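Take a look at this one chain, the form predicted on its own, written out in structure tokens.
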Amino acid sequence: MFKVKFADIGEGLTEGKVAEVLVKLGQEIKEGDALFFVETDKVNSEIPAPVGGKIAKVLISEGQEIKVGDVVIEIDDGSATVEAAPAAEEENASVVGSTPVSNDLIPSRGPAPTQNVAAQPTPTPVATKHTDIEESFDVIVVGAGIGGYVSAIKTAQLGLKTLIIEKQYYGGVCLNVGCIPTKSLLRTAKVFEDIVHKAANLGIDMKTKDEPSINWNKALERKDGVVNKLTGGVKVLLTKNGVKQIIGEASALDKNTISVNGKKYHCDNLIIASGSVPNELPLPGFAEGRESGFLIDSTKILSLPKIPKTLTVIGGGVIGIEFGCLFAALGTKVTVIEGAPKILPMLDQDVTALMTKTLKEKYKIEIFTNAKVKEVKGKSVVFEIDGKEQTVKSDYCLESIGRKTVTKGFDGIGLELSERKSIIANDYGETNLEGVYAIGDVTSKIMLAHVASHAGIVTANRIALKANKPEAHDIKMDYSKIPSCIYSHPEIAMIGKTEQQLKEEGIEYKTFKFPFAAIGKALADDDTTGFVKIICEPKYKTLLGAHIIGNRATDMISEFTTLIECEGTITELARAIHPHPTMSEAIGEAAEALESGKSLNL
């Protein structure tokens, strides 16, 4: 057991106090590793450790008035009891070298120590003075996201000095490789299918009997083309609202202090954008299907060299179903393997029910469910089913399971994260850390660009507003009125509970589902598959949840939004006049079945 004491860490000093404790009880370290951070009249520093083991013990707690020669951590490394600084007229491990210690001191003046260790909230750590700083800001945004660009704009225009840093491309995973570049091909994909299977139903005659085919290359300069004039416009605003940009990776030193490009630089207030990147399964013959190049993720689908004639998705998500529709609606046979019992299992059951079956019979999507995926050979995927294994092969596989955050970077400040790595914020985006916020994908409260892009608002209204600006507003974030759309097709939107939650949670409701098919502009436009499902509360009629598979499902689905915010109800809902011929008349006669209890075209 080695005792590590307290040691000089310059000028004389005879104490210190404690302000982050960096271990925990049992957590390995090697040697080397920071212990813990203390604050002096002299210095701020982390105390090193001067051997590798387990935590045994930690006798100091944050706030903790320390006196040189006092045992602060003991580390179990497998020897007999040692201490790090043996006793007066012996030498201590010093951070800056070998110093006589005596251990007859001056009487600590700080609270005596806190008995219970681990049960003290997480410290706030003592920033570094830096005296090389290049140049200070009262904002620091890291990642240039949607959720990073809209804060460091908007703090710009609430009066702050703004520095956004960004290490690899504007508008981040949203504009570069996710929202917008998927919906260019998706909109490429539906021409494509309206073409083949739907021109002549609308009276319209090919001159040839050739069949219209997709020239690729062009599209994917189409999806290019999109991506730069938006990623551009984002250099543009930034510039014009003076904000500061950076390109390079950035790490925090400490909480004030960002490094980036070999130079430092102060901030006020940090805000952590720094967002996620796709999951990837650690199973055998998985590296190797990606190193082939057979195995691929969101980003890398989307510059496939030419359209393949077979895909398997592993991942019956948002993710893995739009690009499953989108690449068989440009024919490629498309299987879907998911281990829940079914696919987009976070939407209500009538929803999943409809784009189940419209998946199968429309576009012949093969879908496996209760699947477990095994192992990646060659170009095939093993999976098993009631312990049953079997075999799916294709040109390619897409891995959709969900993202993980990216935190490297900002590590050693001190933040708390959650089990998942991602950094655990309020509803203002304010961390552990004063003056720390982080915002978007990173904090893994719902990976949605919107939300992202709130979130920036959020936080820099509650910095300004902190800083007096007279122009900010004490907003939040309340994810409880939060749509998500997905870009299928048919589209899907929702907001609020789900029929199913309802049910488990033992809310009382009323329902109404009205269909696209009595619809006039459905009918009009050749497209009536889906329907708009309201769920209210039936005393007071206020909205619990709002569900839309069709046509201009996602655009719809604002109407809801507004309403859930204005705090409105459904009898406003059938009263407000929705104009003919629309798709939105299916959310008036669904409002009007509820309000009245009959429906006036059903």
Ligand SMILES: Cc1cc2nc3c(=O)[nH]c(=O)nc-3n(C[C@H](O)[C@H](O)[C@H](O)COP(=O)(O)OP(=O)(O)OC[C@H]3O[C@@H](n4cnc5c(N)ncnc54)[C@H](O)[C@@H]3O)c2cc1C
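All values reported here derive from a predicted model rather than from experimental measurement. Basically, rigid core = biggest C-alpha set you can superpose within 1.5 Å across the two forms. Residue numbers count along the first chain shown, from 1. First, how it differs from the form predicted in complex with the ligand.
- With the core superposed, Gly550 shows a C-alpha displacement below 2 Å between the two forms.
- With the core held fixed between the two forms, Ala576 has its Cα displaced by under 2 Å.
- Relative to the superposed core, Pro538 undergoes a Cα shift smaller than 2 Å between the two forms.
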The other form holds:
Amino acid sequence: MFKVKFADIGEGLTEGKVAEVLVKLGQEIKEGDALFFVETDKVNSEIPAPVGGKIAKVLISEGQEIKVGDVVIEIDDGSATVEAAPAAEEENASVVGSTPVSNDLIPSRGPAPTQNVAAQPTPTPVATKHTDIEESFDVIVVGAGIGGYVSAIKTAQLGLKTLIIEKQYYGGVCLNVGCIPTKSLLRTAKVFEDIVHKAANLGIDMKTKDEPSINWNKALERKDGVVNKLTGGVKVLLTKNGVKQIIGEASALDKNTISVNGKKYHCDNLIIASGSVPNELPLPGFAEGRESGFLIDSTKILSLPKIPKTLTVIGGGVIGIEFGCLFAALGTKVTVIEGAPKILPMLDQDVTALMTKTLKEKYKIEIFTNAKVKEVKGKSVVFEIDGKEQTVKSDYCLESIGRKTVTKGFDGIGLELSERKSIIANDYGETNLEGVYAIGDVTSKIMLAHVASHAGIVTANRIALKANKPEAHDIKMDYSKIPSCIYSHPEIAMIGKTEQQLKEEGIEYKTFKFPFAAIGKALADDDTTGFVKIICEPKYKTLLGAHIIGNRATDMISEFTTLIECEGTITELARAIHPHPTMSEAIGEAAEALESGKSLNL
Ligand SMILES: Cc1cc2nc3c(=O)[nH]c(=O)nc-3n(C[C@H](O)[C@H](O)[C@H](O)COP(=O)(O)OP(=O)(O)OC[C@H]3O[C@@H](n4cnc5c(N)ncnc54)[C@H](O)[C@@H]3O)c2cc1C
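Compare with the form predicted on its own: the form predicted in complex with the ligand:
In what comes next, the whole complex appears, and the chain from above leads the way.
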């Protein structure tokens, strides 16, 4: 008998809600058949059977909350009782789409990662006394991504002797192959789109009859120029602040001894900021697809030799949708394949609905949901919806199914890792090892650049405080106050909870949605798509959630972040004077409607 346990399905999730049970008692199933559908606050995912056999017990029902490690289904596979399914072929399997997931039971791992707990005693190994130490530092930071370089600058500014070690590129993923290059290319796409679709309406006539066209090489060159400027700036800042830098791959011999380029360095404190890399699906034909260049990841897509005519995107999450939008605006026929019942499932449903409509109607993007990807055959992706096999052929396929942490070089020092191989750290970045800290993507909490950089500041202060540095502050991470942005067209930004989460949690709320169509600046800009939706607690009017879709959404969300940080209420938001004409007037309008019960301009 095989006892299937609910596994860690990524993003640091520990529980979920059963949306649908897909098997019945006595049913014969094959390995990989879907057992049930689970919803979490971040993703929805279909959970496949780890073995084939007959369903002997169904221990879950629709709507039931389940925790990682709960036995959910028993499958009679003819074997003796087994406690948990074997680990998936791929470590850190992701959650988006129908990605197979690790079915291992997460071992009991002490305090939850976000709790503020004192560091646990070091189990292994005991630090050895090294005699051949090149130099000693108060702090060594591994990884010069946005988490690492910000923490290194801060520790140096707080008076700690700091070394940073980077193996590949200053600025890490964000500056080199993430936030910045994508936004540079999205800007090209937006200007192109405006010329094609908006110029005439704005009274701009083209002098020639030629259609505008994209000079892709020039766009890539501009993108590279922006990247180089920023990454060069990181090096300058580190140097200016007195941070010693070494280029090379670091590994920890013990928690106080770091080896790089054949030399050893001592540190009193180690900050691991080694980040993440794209996940890969372990499905038939995928290895060959990657080798042939058909299957590409979020890094490779940033330097395609030309704009593809057709592109398939596996995974309708943030990265998949940003790239889908980008290429669709440049004229590519884009198809998105998503395993969950909708794309961008973590967003408020009003936002997802408008985004889905825009992608389909404006960008002509074909979206398949509830789709289970099966294999890659040549230049085609084979997937199944409701048991029916379908195929989509394209020039390229973007595999955008989440990211996995990089912990190589730190395996042997006794660090406590989650089942996804994320380093477990509390709200100060402290791990189970005294003096060892982890920040950013490698902790898998929320994989965003501003989370990594803020965690860097928090951890630097923590270390400096322990070292009695007078300028250090006692600050910590609060993962409930993190804004998230999507740079699609229209843009999306959110903070706090969605209306659906509040309903599920039985929390009382009031909400108001103010459309940009009623905002003068939106009309003047000829860009009226979207709205500001505010959700607040009815009695004290504290903010529970803010959701914006539309032009400049990503800039506007900061007003809400500041409101939460200052413990302000909707009353203050309504009283704050919003300049006219701006898109932010929609925030004032929605707040006023919640405050007084009436809208002034609707
Ligand atoms: C396509 C894409 C778009 C994105 N867009 C956004 C966005 O718009 N907004 C946003 O907030 N986030 C975005 N992100 C996420 C963001 O890039 C990451 O959250 C952020 O880069 C994490 O920073 P980090 O410092 O934790 O890790 P990383 O940026 O991954 O940096 C880790 C660094 O450590 C180095 N390293 C690893 N191991 C070692 C070792 N042993 N020795 C030496 N060096 C080592 C690596 O080379 C790397 O430079 C995007 C990501 C992608 C892929």
